[in-house]
Amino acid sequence: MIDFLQNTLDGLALGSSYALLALGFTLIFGVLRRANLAYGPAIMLGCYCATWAYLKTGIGLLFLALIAVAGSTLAGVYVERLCFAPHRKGAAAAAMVASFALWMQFEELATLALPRHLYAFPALYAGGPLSLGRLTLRVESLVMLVAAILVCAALWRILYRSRFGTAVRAVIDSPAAAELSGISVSAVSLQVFALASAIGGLAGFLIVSGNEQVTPMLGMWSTLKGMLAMMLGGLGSLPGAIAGGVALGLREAHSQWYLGPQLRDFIAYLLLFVLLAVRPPWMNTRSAY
């Protein structure tokens, strides 16, 4: 029994970290109906930027935060203009091949930046875990899930309670018509790509900081788990985001612990085929606002 509630808690921890990298896609695809390939690599690229900053400079952990967070803005930003603003009223696939692009353009520049393959990172954290009674925690994975609910109860206030909110709906619900009652959709579609984004790059530097390693793997890592926590949560829902990424992280756990760590992907990608099969997210897509 302590082993399935120790498993529990380390799937709830592992989960929020899925949880806010499917919040910014699930952003993304709310409004735009597109998939970003290119939202992982530009969260990579904003922590190599951080990674470059300590090796160079040795600055603490919170001007790191802002370099990634800024440095995986400016990244979405710049996806945005190329691979979407040109093809937003075209078919869907020309933007997510674009984004593909930019996704090796973005693996490239970080390379060149800092060629080897690992290079250690801050940790958020010096201390030990947090015992409780027989259980144990670590003071990251903590920090990381109360981010994901203050990110996501973030989001749901922007969206409700904010001319900024209304005009995202607006879009939503009918982009030409926003248009006609004086909303650019070009301009709403750039602010959400830079919120997203900066969800992303905060996102990226808790999972860096936590296990003190950054290596480009991370952009690869980043766009398969948060598509797939998000399509496990339901496509454009906010707190399905949180629901498939906290469901994936449970799920990835006690595979691990009862199958061996060779079956945890493999189940976590199994369950996403038997969702799929029996029930198309794009027959179900709602909107997360």
The other form holds:
Amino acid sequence: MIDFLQNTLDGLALGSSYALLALGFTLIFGVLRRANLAYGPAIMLGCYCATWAYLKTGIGLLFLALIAVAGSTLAGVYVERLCFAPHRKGAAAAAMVASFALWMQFEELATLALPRHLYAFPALYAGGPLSLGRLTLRVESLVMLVAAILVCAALWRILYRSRFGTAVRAVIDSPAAAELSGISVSAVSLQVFALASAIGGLAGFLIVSGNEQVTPMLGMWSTLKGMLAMMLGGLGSLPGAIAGGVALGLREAHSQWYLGPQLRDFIAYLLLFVLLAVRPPWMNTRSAY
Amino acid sequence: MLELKAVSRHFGGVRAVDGLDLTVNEGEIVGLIGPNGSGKSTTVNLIAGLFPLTAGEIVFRKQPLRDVPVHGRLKLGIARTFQSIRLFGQLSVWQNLWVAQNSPEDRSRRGFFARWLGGQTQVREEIAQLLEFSALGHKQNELAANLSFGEQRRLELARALAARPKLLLLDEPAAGMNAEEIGQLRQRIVDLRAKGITVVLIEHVMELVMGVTDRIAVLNFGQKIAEGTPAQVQSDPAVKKAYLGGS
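Starting from the form predicted alone, produce the coordinates for the form predicted together with the partner chain.
And the full complex, kicking off with our chain again.
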């Protein structure tokens, strides 16, 4: 029983990182109805910028977090302008393939700047885990969990209580009517990309500082985990992204315990395949957050 | 205020608008009438920027509009309503108006972050006036998709006004309305003029067009076949033949 509870706690912590990744994915998908394959690589590039700055100057964690967020945001804006802005009407496949090309570009950029496959990243917390009776919880995991809750609350506030969020929902509802109401669909799309990439940058920073290492594989990993969590929870739904992320984390933690670590990712991708093949009803709904 | 100079819009071999010249002066209410398919809605779409021009030029307050995007035209002061209503159905009535406040005055009054991330309290008074004008105060928290047809028409008009337009293009605003609602609409259009708004009215309900406009242009097959006061247009033989069914 204690193993089950510990796995559940670990799964919740892991799931909160997936939820953060899925939130950014969902924001973009909600507006554009298109998958941005370069979402994870943009996060990776932001984390590489922070790693590069750390190696050159040795600056503190707070600055590294800011650099990771700023780098991911700039990379996200670059992706939007190059891949999605030119293909806003139609040509969904062209936009997705273009984002794949930028994925490759970001990986090349990262390995050109830092050629080794693995770099150490300063730890978010140097002490031991917290004890909760017979259970343990890493402080990094707790920070991730709190960050996921805070980001979700802030996003809800932005989308449902601010004029910007109302404009985003207006664009989702009717892009043509939004343009005729004086809302620049192009500007809203860019701002949503920037916001989503900033959230991704924060998630990336928390993940690499929790793992204390960064590799170029972070890009692919973030895209796949974020996309899978988004699909699990229903496309374009914010609560769904959180639920999907947590469900994925729980499933990974338990399957790792019961089936072994080798099968953990295999099962995750098998699940993605089954979801795409079966397309359950919640994946076909057009949620607007 | 608005000048259409030899404006054309062709869709393949179809000349939806063909060499149209039209001038709208400040403070006027101008009617645009014609049989179905005569090019009225296409003309409004060209002014609003939904379609590019095939030929000619549109000038608004001495500024050519050719390179101004759709949302940019609204910022210049051109707003419109649609023949088929296009509201934000998943937003409330109040939010439909809030999100449409994109005039230069609104933009300059508040900073970027205050405007986009600020709450709803700053603009309550202005939106309350729009709700009163459109008689939708009691429905302000209702989703736009749940309104009746007449209420949706009124909301669409109020949303266009939220942008503080100088020129308002009304595309068949009376479609689907009963006599009482048309009477109220007529009064609203008169009130708009009193607020200093110039109106271009496309309408099939002749009683409304003849009763409220200063001047009428008649289109047929994309070309202007007559222009004048309502009385002049009504007695024009070409108009009778093309539109009113006379011989």
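Positions refer to the first chain, counted from 1. Nothing here was measured: the structure is a model prediction, and the numbers come from that model. Throughout, rigid core stands for the largest set of C-alpha atoms superposing within 1.5 Å between the two forms.
- Relative to the superposed core, residue 13 undergoes a Cα shift smaller than 2 Å between these two forms.
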